[in-house]
Each structure stands twice: as structure tokens, then as C-alpha cells.
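Encoded as C-alpha cells, the following chain is the form predicted on its own, with no partner shown.
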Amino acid sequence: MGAQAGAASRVLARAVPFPYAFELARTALVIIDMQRDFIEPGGFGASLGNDVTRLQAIVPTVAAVLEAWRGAGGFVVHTREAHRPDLSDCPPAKRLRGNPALRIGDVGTMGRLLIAGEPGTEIVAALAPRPGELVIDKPGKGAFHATPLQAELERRGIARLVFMGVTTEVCVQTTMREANDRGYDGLLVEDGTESYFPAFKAATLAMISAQGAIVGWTARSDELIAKLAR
């Protein structure tokens, strides 16, 4: 599915490990799980004992890229990790893992954690989806697993994916690997993603672009925004 550089291509010359070219009409911006349950106090991320302010800090950058992408007329996908109320799509191996203060489906300050339709699954207000943008509720870490994402991308002729969101080493990296296996050329916006653990983010960025973009590319938001403004 990899799009070739051509007359309509925009090239991120400073992308790692080498320049990344994309045609806006055949590229989607995929924003992973920027939802209240991971980013705000009282959500699932906080119930695991994490410092959610690390994730809150990238919201302005994600918003700036999103605004530029919308302004250029690009297609946007938002994902949310969200399970059915009866938890039939949440295997015990996932729900019972570890020793969190609250588990998936338990009641927190923003409703039941990671349950579709609850306040905590809503995307933060600064990044709220607009009409015409695709919103995918996913039961797993990857956005392709048990969702209509691939069919929706194919229907629109999408060949390349630009990623932002949280967390870098879990849902973002998993989705990028899923995309790579399906033939999509993916790029991760380095300052538009974050982890609760700085070392995990750094390691993931290195793994993605290693060995000639074995998973994909990475680039800074300022270069992407500059290319969208042309």
C-alpha cells in the first residue's frame, strides 16, 4: 500500500531514519486513545498509580497538529479503548492482570472505567472529534483488532498513516505494528505521543525507526505542521 513520492507528495526531510513522503489525500491522521480515562485524574491510568500529567502535557501539541491537518483537509481517525458494558469483549487475562486500585469495568470518578458510553471514555475536550471524522472503539491495544478500521481505510484509499496519542509503547506501538503488517507506511509524531515512563517512550521511538524503518518513521510536529501549511 506504500504511496510513492510524486507531484502531490509532501516530504518530511528530517524524518527518522530517512525522509517520509506522503500524499494528503491518501494519508490519515490517527490519534490513539486521547481519552479522559488515560489523561485525567480519577481515570484508569491513574488507578494504575501513574502520573497522568505526563500525558496531559502533549495535548497542546496534538491539538496543533490536528488543527493543521484539518485545515489542510486531511482525514482524521480517533480511537478509544472501550469495552462493552457486559465486558464480553474483555478477556479475564486482560481485566485481572496486575493489582490496580480499580479494574476495567469498576466504577471510578468518571463512571465505569474503559466502558463504552461512560464519561471516562470520552476524548478530551481539546481534541474532540468533529462530524465526518472516524471514531473507532477498540477492545484491545491495537486499533485494527476486532474493529472496522482497515475496511474504513481501504474504502477511502488510504495508504499511509500518521500517528499520535498514548501510550507510546502500548496502544500506539501495537497499532503501528498492526499497520505495518497490513502494508501501511506509518509515521509517529515524536512530541505528539507520550508514556507514563520516559524510558519506554525513548525505547519505542528507537525500535520503530530501527533497521531502515522496520516498523515506521518518526518526525517532529513542527516539520509536519510546516508541510501542512503550504
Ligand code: TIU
Second form
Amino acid sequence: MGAQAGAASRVLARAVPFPYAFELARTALVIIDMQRDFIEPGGFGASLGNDVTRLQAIVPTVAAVLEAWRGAGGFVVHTREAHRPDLSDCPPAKRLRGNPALRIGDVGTMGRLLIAGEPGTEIVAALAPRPGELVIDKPGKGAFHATPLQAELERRGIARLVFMGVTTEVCVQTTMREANDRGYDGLLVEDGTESYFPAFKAATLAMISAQGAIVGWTARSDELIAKLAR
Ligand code: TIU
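Mind pulling up the form predicted together with the ligand next to the form predicted on its own we just looked at?
Full complex below, order starting with the chain above.
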């Protein structure tokens, strides 16, 4: 990325609730938990009784934004919900809650659920991280909790975060709220996120931008991609 291209202000005029301006050099694309455990059959999402096909449907859109962001020279962060193999970073309250078919750490068709290094925690092939991109394994729903994410962003002078990923109302919304409280201006790509529950996705998009962007902004992928074109 040339310094000038990165420093130029780009404006998403149709963002909700009002235009969102960003400099590419000071903005990170944060892709939340697009890992096999949530998106493919036999993983953690399916073990909770969810239909994972809804989440599969956004992969091409997330890939298109990622390609455009990379093409413009922007910085990319990928997160994965992944615990240590000994579960020392998984509170019993998280592991033992409810009555799922399988619990975190149990063996499923893609290895142990939500355990770092297992096939299920791999990011889906279409969105695989590339050298130079930051990959954060996180033990919580939010990507700032118990991770080096904030330090890594500060080191690079990042002030704005553009989010995609799954699920909208769980890990994406939690991370956006954590980011908001840490002073970041966040934007969620409306068609680059999905929930197992359509009503929860709609409610989350609405509550993020309500009250004058109380949590942040939302915008469509096509407008973002147009602003990343050379
Ligand atoms: N269950 C659910 O909707 N989500 C999660 O458990 N994790 C993420 O959102 N990544």
C-alpha cells in the first residue's frame, strides 16, 4: 500500500446511522470466528442444535470483502474461538452450561470442539489467513478478553475496526462492544455477518446503530468494496 493511498479518507456515505469515514492505514478488517466449528456440520455450532447452513451462505461475501481489503493493502485480523488443550482457559461455567450434544473439549467429527490446533478451529479454506495477517485465538466470546488484540492494534496505530464474521449477536456483537468501550470506531458489514437466528441478526444490526451509533455503524459489503477499489 502506498502511504498516500492508506492515508486518504474513504467515506461510506450509506452507512447507518450516518456516514463512516476511515483511513485504510489506521483501520483493521477483523473477521470473527469463521472457523469450521461454527460453519460446518459436526462442530460446536451444530452440537448446540443449530442449522449451520445459514452461516455457510455468507462465506462468498466475506471472501469478496477480504480480497478487496487485501488488494487495497489493508491490515487483516482473524479470530478463532479456541481453548488450550488442557482447558485451563475455559471456565467450568462455559463448559458445563446447558445440555449440548457435545461439550467444549469433547471429540466430534472435526476433532475436539473449540480446542486450538484441532481441525474444527481451522478457518474455512476460502478465508484462510495469509502471512502478515494477525490470527488471534480467544477463550471468550469477545476478542479483547484475555488476548493480545488491543496491544497489537495499538502497536500499529489502528483506530477503526471493520467487522465481519459469526455469530452476529454472540462473538461479533460482544467484540464490537468491547472495542467501543476501548475507543475504537467500529463498523459491521451487514451481509458479512450471520446468526443461527435471523431475528437476532436483525435486532443486533438495529441495536448497534441506534441512538446515534451507540455501539457503531453498519454498511453493505458492496459499498465497502467500491471504496477499496484502486
Ligand atoms: N453459539 C453462538 O452463536 N456463537 C458462539 O458460541 N461463538 C461465536 O459466536 N463465535
